[in-house]
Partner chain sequence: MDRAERRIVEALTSNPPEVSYNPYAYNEDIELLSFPVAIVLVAALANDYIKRRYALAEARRAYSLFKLENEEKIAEIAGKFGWKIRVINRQIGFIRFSFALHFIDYLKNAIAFHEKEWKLVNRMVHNGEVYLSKHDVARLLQEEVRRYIESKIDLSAEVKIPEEILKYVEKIRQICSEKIKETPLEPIPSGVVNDAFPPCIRELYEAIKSGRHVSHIGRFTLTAFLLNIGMDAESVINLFRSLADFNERITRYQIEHIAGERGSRTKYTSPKCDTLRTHGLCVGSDELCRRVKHPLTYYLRRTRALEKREKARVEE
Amino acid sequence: MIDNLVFIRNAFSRYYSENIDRVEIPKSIENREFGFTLFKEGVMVRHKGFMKPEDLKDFIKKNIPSNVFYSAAYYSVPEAKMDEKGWLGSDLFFDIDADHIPTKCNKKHDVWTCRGCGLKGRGMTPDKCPTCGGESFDDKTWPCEICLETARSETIKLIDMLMNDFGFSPEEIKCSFSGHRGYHVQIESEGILDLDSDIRKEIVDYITGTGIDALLHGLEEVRDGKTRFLVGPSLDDFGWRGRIAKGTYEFLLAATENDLRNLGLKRKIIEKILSSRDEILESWKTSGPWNLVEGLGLDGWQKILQHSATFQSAKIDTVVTVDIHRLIRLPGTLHGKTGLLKVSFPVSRIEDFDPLKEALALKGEEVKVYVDEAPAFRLGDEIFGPFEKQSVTLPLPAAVFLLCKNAAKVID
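Mind pulling up that one chain's structure, the form predicted alone?
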């Protein structure tokens, strides 16, 4: 058997020696901190600074890191200790990762093991081990079509908010595939550089819909003499009012009897909603459906609107955005968990970007590996696996992908 890390490092070395100019140099490189994980040590080396692009590229070619990161922040002295760097500002950064989004496929291909008691489970890694209460886990996650499509959907919602609610232009928004299971969105604008963590937390709360109350976004009971009637948000309203309306429309368009029952609605009201669905949906063209369902008052509509609002929020990693000192993966570099490339692309391409094709970077001869266990996965136009305790000859990108996942071993 050839040592896996040596094989992966050699593959990464060939890529960087032949494609170093694909590494994207961040704006104001002299003010950025850089960090690297190295194959040999397996630890993070950070607080590195580079004055010129050539210096960074030479460092990567010489040291062959498994991962390359740079700071979202700008510093006076990037190589100093954190409290001595001299923070000048930070880009606004968002991380959308399937690891933080529950999907039906999680239990099919993601596995976690408690480091304390050895308990194994499938699906999303719990916060605490259900057996020993431990909080340290080894997990093995796989990027599949469902995971990546789910992450894409959340990214589309995020971009829509950034452009239509916050007013950022497409030119200010940088979008990237992370190289693993999600997307990164970065705002480079003078207007956001000096925002502190508290203000960034407010942005996060808006995007995730934290604290949204339907009664504060257009839903209310109005009196006209002795008559009482409801009014609510419109599909054309700006911001969260309009988003709540859109979410409600989409929910009612496809809601089942069970969906409505789970909201605590009474049987007669559920029957009325389902029998009047077409009329309810049509009513959005005028004053809305708020008074169409007999017996469905303010409390009932509030339940529906609150539930519908959850579909309009974007599921981002909240910690990443708030952290003004965050290190982020450098575009044009390889991901140590997959061997895939972090790829930047215009915002306009988010709908048709194929991460499992356009992030392929490694080239070389086929490799024979022994695979312990791996689900079926696609790279490019080919589907590989599933594999279980078998030897197989694979193209280099597929072989490195399994090796990076620690699911296979190279055979001489």
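Residue numbers count along the first chain shown, from 1. For the two forms, the rigid core is made up of the largest set of C-alpha atoms that agree within 1.5 Å on superposition. In this text the structure is predicted, and so the values were computed from the model without any measurement. What changes on going to the form predicted in complex with the partner chain:
The candidate at the hinge, the spot where one rigid part hands over to the other between the two forms, is H109 among V347, T208, H109, Q390. Rigid-part rotation between the two forms: 15° for the smaller part relative to the larger (C-alpha based, whole degrees).
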Given for the second form:
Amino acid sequence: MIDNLVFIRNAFSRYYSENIDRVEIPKSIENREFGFTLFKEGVMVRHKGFMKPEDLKDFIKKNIPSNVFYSAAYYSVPEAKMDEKGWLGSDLFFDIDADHIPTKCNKKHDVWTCRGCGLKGRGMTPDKCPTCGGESFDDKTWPCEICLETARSETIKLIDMLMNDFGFSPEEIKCSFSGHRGYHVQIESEGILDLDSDIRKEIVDYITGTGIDALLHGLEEVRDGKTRFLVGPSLDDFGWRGRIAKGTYEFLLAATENDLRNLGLKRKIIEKILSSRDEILESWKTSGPWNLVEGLGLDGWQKILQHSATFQSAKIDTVVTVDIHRLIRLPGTLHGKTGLLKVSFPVSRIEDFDPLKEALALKGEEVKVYVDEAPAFRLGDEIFGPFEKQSVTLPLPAAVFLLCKNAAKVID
Amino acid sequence: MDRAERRIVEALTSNPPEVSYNPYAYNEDIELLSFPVAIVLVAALANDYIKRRYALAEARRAYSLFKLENEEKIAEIAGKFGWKIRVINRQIGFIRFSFALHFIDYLKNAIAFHEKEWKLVNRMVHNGEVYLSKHDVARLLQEEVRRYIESKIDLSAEVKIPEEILKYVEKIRQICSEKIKETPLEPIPSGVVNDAFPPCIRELYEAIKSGRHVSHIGRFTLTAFLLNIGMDAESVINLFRSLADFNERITRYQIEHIAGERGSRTKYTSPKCDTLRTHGLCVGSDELCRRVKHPLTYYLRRTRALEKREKARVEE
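Could I see the form predicted in complex with the partner chain next, after the form predicted alone?
Below, the chain from earlier opens the complete complex, with every other chain and molecule after it.
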């Protein structure tokens, strides 16, 4: 029986020997730090530097790493110790990963095993094992269509903000599929390189809507002589102001009695909102719904607006963007957890890009494997599984995918 | 020379600090030329407090003057600092916006302000520009001027100063000797007072103690906080011992790293409130939280209040 790792490594080796030019060389390669994980050691080799594209390509062909990373940062001496590298700047980088986002599939396809007592369960890995209280788990996560769709819609919201609010052009925004469960968005423009962590944090807060205050986005009480009335943001406003309005429109379009009760609104007001839903929706065409619901004042509207804003934010991984020394996966290289390619694509393709098709990169003959357990999954146009304790013959990418997930063994 | 001296003395003695502008007392040439002289004097004083105070006072004076200028003039001055700014005069809702400023120029200055209306997320941002009132831009320019002046004063530079000028330096030093006294950093009370933990830290502390999962940044926050309030590395390591995935070697390495005993020798401070909010570690604020910006400030104030209460009890 062939060892799994040897088999995967051979498949990776063939990809790199035939497709080495698909490996994307980052801008200013001589100022980037590189990191690799190797199949045998399973450890990270960091602080590598390459002067020329050819040096990097030769290194990859020779060592066949299981993962290839490079720094979003630029350094004078990339190979030096961390505090001696001489930081010159860093690209603006965003990571959207289904791991961090609640999804409709509830991650039912993911399996976790407690390292303490061996208990198995499905869904999001718990903080603490319900049986033994241990908090260390082996987890097997799967990139399902729902996870990937959720990540895509968060990415679309992010791109919308980067273009419409921050004014970046489509040419400045680089998108890629991570090779596993998410998307990466990167900006290399001159103006953002020297931004420090604090400023990047403000950009993160903007994108995640952290610290947003509806009262600073047009919601206010206005006095006109003796009468008082409310005004608020409208749907065609710019930036977060318009986004809050859109969020509120969508929230009230579908809100249930329960949703509104969770906001702490009184029963009578909830009834009025629900009974005048059509009127509310219609009002957005004119001055907005702010004075339509009797008894619903500034405080109540503020609660609704703050809540609605959360749907409009993009759920990026906050730590990644703020970290100005981050290592990120190199586009055009294979992901060691899936055998899929990290593949770049233009912003304009974010709606129709099919990650499970375009990230297929391995070529070779069909393989017979014994699958311990795997949910149904799609690669390209074909759906495989679900499998349980059975031998199957699979195309190479599907076989490597299961081997990388440690869900199968090579038979012949 | 006298005006230069006055500028610095004004900066140190007025409160809030502001250098005056009086075209009747000093003519234009004196106002202009006394400024670089004052910069040299401040550099010669070689005191960080005076440097910061002087920069702020000059910046506040600039702010008062900016507010009197028209939009075009303000845009022209901002342009001198490299800002990408346009005059727009546009009404949106009930607000009148006079300027559109590139978001990077905005952030580089607004980052110093902590009120929520200065957070980018609470601003009208469109196509790379932040829409601002005249008052906003004057305030941001004040910050730009403050940073600019601070950057012009190099305290470490060995300046050869003529006798004549040295007299002025000595004179200012005397006038301001009271002000120059460095306020000593408040000592952190020795014993660790668990009751004084802010809510975020208490949550992390309880989570770790009961072996619940805590994110990487959560662990960092707790460790840096505990080390900063005087807990020794050994006690912090012991705290993590109850975790199922506890690995003494790795934990010790990481904690000693944060304590500044390894690697870069930087002693890390725990993140400020704002950062904890970004990473979802703020568990909601109590009364005291609303008055502080850093968990360590919270801890200091609370321990002091607790000590006072303790004393009162003893004296009864």
